[in-house]
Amino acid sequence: MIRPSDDFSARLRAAQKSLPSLPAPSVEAQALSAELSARLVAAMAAGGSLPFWRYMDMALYEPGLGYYSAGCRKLGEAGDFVTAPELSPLFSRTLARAIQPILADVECGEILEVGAGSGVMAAEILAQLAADNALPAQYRILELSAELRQRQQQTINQRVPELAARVHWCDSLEKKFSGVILANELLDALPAHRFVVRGGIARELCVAHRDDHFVWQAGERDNERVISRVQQIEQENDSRLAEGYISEILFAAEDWVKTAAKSLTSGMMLLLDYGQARSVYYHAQRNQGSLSCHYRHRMHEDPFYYPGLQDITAHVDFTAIADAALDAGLNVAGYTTQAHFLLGSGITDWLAGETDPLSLLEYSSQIKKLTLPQEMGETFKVMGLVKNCNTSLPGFMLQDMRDRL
């Protein structure tokens, strides 16, 4: 068995000790976490450990127990984090305006939102499209979480009841779909492979259970897919990753893009997520990776804290997403920061028509949070992937960053 080096173990222990003070879950929530933990331990029985991606998959999606499968509140002030649609209605209204050229140019163009959160974005987009007389025949939502699907239905019935009949929920990607596939903060929540460089070779990181705790462990066997990808990264960046370098690879996100590409017959896949191009993602100074956890609006780095009760994410390597898209027959129509996409799509236009001083002040504050570099503006990126569609979006024209991929 290959075990982590003393330095590697010490760094991970130090990271866990530096966690912020986190509020204790309720007794009921702790019971759910304990049940999921027992299931994780049982899954480790055969091999003694689980690859981290499998641990993350179960922690987030295990039926009835995983973070996105159980009934705990996730979004908004009562949850664990706030997304851009929850932060400001201007985000969704601007998206509605941004995608209208695609809906107009693609025959029978519809919208498919994957992972629709609380349903706020869907409701705001529908309301804006209705105001602009640009409603598609159907607005589809792909949502696997029963709890979130129920919240989405409630949100839409409350906010746009007259448009509720246009919304349809599905359990999988359509075999043939024309229009716009929206994925806001989807890819970062898909299971990530994690690795550490040991002896010049990338070793996949696994999770074991010792002394009633989950612990990191380097894999017993080489994962050729991980090794091959790290070698590719080193070749493209013309630099070897240092001993002890830790990072992530989102193979699941790449695979999802390829699957979605098979469904899309004509139109655009619009991906909004936090991440970087490969040269930045695997920079020498980013030697601890991007794995982060969110619990009660506190961000930390311990994925073993009460499994099933917190979100676990990793940044997106957008170069890998672009490569996967090209392999699947898509073209990269645009790649830019969230700030440039929203500004190019006219988010500040909403201020011109606002006469109430308090609303104007609130909207200005919201736009700053969505676009300023120290807020969401630079960390979040937007990528447009197209098939049988030549429509250009203004959101990608303000700053075209495709040359950085």
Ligand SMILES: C[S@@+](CC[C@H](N)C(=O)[O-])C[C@H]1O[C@@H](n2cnc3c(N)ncnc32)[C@H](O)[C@@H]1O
The other form holds:
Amino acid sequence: MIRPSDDFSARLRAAQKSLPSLPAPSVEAQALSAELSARLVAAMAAGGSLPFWRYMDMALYEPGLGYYSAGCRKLGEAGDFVTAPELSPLFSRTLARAIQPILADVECGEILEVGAGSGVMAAEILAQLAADNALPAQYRILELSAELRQRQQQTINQRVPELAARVHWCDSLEKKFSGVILANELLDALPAHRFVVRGGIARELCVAHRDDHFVWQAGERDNERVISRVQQIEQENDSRLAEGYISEILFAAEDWVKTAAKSLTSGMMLLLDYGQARSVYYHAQRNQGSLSCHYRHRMHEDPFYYPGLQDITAHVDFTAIADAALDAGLNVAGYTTQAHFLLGSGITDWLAGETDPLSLLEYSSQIKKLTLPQEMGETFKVMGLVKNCNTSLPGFMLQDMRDRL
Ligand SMILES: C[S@@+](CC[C@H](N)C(=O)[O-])C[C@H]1O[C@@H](n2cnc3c(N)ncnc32)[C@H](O)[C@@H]1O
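Switching forms now, from the form predicted on its own to the form predicted in complex with the ligand, please provide the structure.
Next comes the full complex, and the chain you just saw is listed first.
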């Protein structure tokens, strides 16, 4: 086992000390977190530590205890963070308009939403497609969390009861699917590998348990997949990552795209997430990676704070996603910022039809949050991956960033 260097430990201790004061969880929530922590420690027993991706996987998805699997509120104002569809119905309505050309072009095209959160995006998309007379025969949802699946059923029954019969939940990706696979903020919620450069070599970061605390530890054994990816990054960026450089690699997201690609027979996979092209993602100045945690609308960097009670995410390396897609037989039909995608897909058109001044004000403010660079407009990107589909989407025409991948 390689011990973290003094410098590395001091930096992490400093980061932990500088945690903003966070509201204390309820006694019941603390008990759930303690149970999950015990399970994490038990999982470490064999090797003395867990690779970080495995820690993150359990912290988010351990049945009954993980952040997404247990009953806490998660999304929305009353939860820990707000996603684009939670922020504004205009986001989902614009997506509904954006994907209609594909549904029309692909034979028997349907929608499959993966990781549907509260179900609000599904409800809004269905309502808009119904209004536009463009409903697919089925709207499928693939959701890992049983608790969220229940919430999605409630949302759809409440908001669009007349369309509920078209919604079907599946347990895995279909063998064959044609139409649109939609995923908003799915990839960033998949377990991330984390590494530190030590002695010129990328070491996978692991999690151990000492003196009643989870602590970082650089892995003892070489992880060949991590090492070879870091070598690839260094070659492509034409510079070595500095000693102590920390970042993430989302192998799980790449693997997910490859699996989903097998299922797609014709149509588009539309991925919306926060992330960058590789040259930016692994820029020398981004030397602490992008791992972040969300707890009651506070963002911080300590994934060991009350495991199971907070969200943990990392940005997406969209170059890696494009490579995975190409390997799996897909083409990259578009890559742009969320702002350009939404503006190109006509999000401001909704303002023209609005006569109520208060709604107009509210919608304008929501569009600003979705599109301004300092809000969600630039950090969030949209990538369209296609198979047997030549339909071009106006959302990708305002700004084509594929050459930056
Ligand atoms: C950050 S939330 C985003 C929710 C929603 N798309 C939104 O934008 O509000 C991530 C979602 O992905 C789900 N999820 C994570 N891994 C998944 C997987 N492998 N298959 C299906 N759903 C998954 C989570 O349970 C959760 O619903």
